[in-house]
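As structure tokens, one chain now follows by itself in the form predicted on its own.
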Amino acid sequence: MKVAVIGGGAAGLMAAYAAASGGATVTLFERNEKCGKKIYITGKGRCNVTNDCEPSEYLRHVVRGGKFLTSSVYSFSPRDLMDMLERGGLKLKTERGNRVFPVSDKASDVTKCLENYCKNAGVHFKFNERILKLDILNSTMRGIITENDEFYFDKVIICTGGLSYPSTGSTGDGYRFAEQAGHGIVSPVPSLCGVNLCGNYYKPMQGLALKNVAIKIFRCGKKTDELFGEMQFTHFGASGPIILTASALICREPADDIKLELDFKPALSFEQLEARLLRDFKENQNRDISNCLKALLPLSAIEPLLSRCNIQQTKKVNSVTKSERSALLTNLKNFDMLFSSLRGFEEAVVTSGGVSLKEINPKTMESKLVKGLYFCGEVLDCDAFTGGFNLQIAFSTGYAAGCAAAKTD
């Protein structure tokens, strides 16, 4: 059985190893000069390889495609991946939120471990070779056509990634191959990325990191989600953990339908916060309102908040009206972030969208339209939250595709 794997990222390396281990003769085609370019930049260069949790818990962190992924994740779970990597000599550690990293904190060590598995299994690598099109006859794979040659293969596994971080080689080739084979594509959009905000109100807060805050997500005026944790204001708007999570939830929604509100004090109810504010006002009656709020907010957040409430920073506390105090309370708990749009693919951790799951066998990753054609990893319409969950999608679907492709029909 001759198998071609197109793409040398996490999914491609796993698929190539699984197919070769199953007895297939495997050639891995990578358009770059080396494998794992996207692996190298994940986890800020440390590579959060997976999340150390049970499959049932893992699937709760999948945003889209959870039902489709159930079989592959149970067949090759986070624990299976961790055991495999450690058998290959890669020592792992588990950090906050069950995030798993190499002890060395070097993403390149993850790629080396996977490459060693492939080489020991007999995988042949072809670098700097771009695939132009698939060779399909009568809805059956016959091979691939590259910039340099034509190759015959019994099976072809597409592991080309999505559109996020295009500098790593993720330029959407997989979608083109899928369309050539007759597959539908769910329009790809950036996910796990920062958000652009309207206006300039956030400029004074640029660089401000906030902990223990909440982001409320409204769709068409109805609150649908509330996220607690950390975020930060940036030169374009906002980023940080809960913002990235929010982006995954709203990335397919029209921007005009979305509203994001920041709760500076989610641990306090509206009534508790009002009592706190009244106490602070009583103790600081003759001070400027901006000075009074220093005990409640970071310094750089005070100006934008007061501006939103139409209150002068130099206004004395004893002259703040009831309506102004009400505006302060409202904005402390429901500060409209003036959402504009998501950041682009250049900054997105993953792509949401891709090859329609309706046309893929969830147990084998084989196309239901073309015999011998498989898809795995980010090219599929699957995505998850941060924390190692997206890389596990690549590994689990890659393993499923490789194992299936090695079998004789």
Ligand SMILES: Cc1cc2nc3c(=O)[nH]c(=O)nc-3n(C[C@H](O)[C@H](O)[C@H](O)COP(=O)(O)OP(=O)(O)OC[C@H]3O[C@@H](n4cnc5c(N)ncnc54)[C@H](O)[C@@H]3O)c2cc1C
Second form
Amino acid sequence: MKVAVIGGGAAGLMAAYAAASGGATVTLFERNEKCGKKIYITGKGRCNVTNDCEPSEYLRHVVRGGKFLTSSVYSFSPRDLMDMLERGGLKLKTERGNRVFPVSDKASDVTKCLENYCKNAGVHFKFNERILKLDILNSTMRGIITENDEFYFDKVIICTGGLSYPSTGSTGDGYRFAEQAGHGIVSPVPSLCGVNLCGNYYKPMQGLALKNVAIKIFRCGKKTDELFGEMQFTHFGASGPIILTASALICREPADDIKLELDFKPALSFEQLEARLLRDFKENQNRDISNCLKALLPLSAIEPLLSRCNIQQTKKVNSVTKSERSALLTNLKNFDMLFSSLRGFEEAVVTSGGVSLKEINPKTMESKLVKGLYFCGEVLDCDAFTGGFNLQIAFSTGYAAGCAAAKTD
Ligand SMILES: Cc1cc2nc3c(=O)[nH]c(=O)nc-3n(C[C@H](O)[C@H](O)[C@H](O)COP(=O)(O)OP(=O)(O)OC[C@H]3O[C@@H](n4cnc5c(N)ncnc54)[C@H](O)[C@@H]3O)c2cc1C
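Form predicted on its own already given; the form predicted together with this ligand follows:
Every chain and every other molecule in the complex is listed next, the one we just looked at coming first.
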């Protein structure tokens, strides 16, 4: 069985290894001069390779495609991946939130380990070779066409990734191959990224990191989610953990339908916050309101908050009216972030959307339209939250595709 794997990222390396150890003759084609350019930048260069949890828990962190992934994640679970990497000599450690990293804190060690598995299983690597087209005859795979050559293969596994961080080689080629084979594509959009905010109210807060705050997500005026944790304001708007999570939840919705509100004090109810404000006001009656708020808010957030409430920074606390106090309360709890749009693919950790799951067999990753054609990894319409869940999508689907492609029909 001759198998071609297109793309040498996490999914491609796993698929190539699984196919070769299943007895296939495997060639992995990578357009770059080496494998794993994206792996190299994962987890800030440390590679959060998976999440140490049971498949049932894992699937709760998948945003789209959870049902489709069930079979492949149970067949090749986070535990299976961790065992495989450790057998291959890569020592692992588990950090906060069950996030798994190499002990060396070097993402390149993950690639090395996977490459060693491939080499030992006899995978042949072809670098600097970009696949341009598939060769399909009578709904059956015949081979692939590169910039310089044509190759005949019984099976072809597409692992070309999505559109995020295109400088790593992931430029959406897999979508074109899928379309050539007649597959539907769910429009790819950036996910796990920062958000652009309107106006410039947030500029004074640029660089401000907030802990223990909440983001409330409204869709068409209805509150649908509330996320607690950390975020920061940036030169374009906002980013940080809860903003990334929010982006994954809203990325497929029209921007006009979305409203994001920041709760500066989620631990306090409206009533508790009002009592706190009244106490602070009583103790600081003759001071400027901006000074009085210092106990409650970081310095750089005071000016934007007061300006949103139309209160002068120098206004004395004893002259703040009841309605101004009420505006302050409202904005402390429900500060409209003036959401504009998501950041682009250049900065998105993953792509949401891709090859429609309807026409892919979830057990084998084989196309239901073209015999011998497989898709795995980020090219598929599956995505998850941060925490090692996205790489595990690549590993589980890559493993399923490789094992299936090695089988003779
Ligand atoms: C900054 C950043 C940090 C991240 N951190 C984490 C993390 O810590 N944990 C986690 O779980 N996930 C993380 N992710 C997400 C994760 O890296 C991806 O979901 C995963 O790597 C996707 O793997 P893949 O193999 O499907 O695709 P890719 O890694 O994108 O690999 C696709 C490969 O195919 C090659 N290719 C493309 N087209 C062709 C062609 N026509 N011919 C030949 N080769 C081609 C590309 O050069 C590339 O090497 C991060 C992503 C980014 C951008």
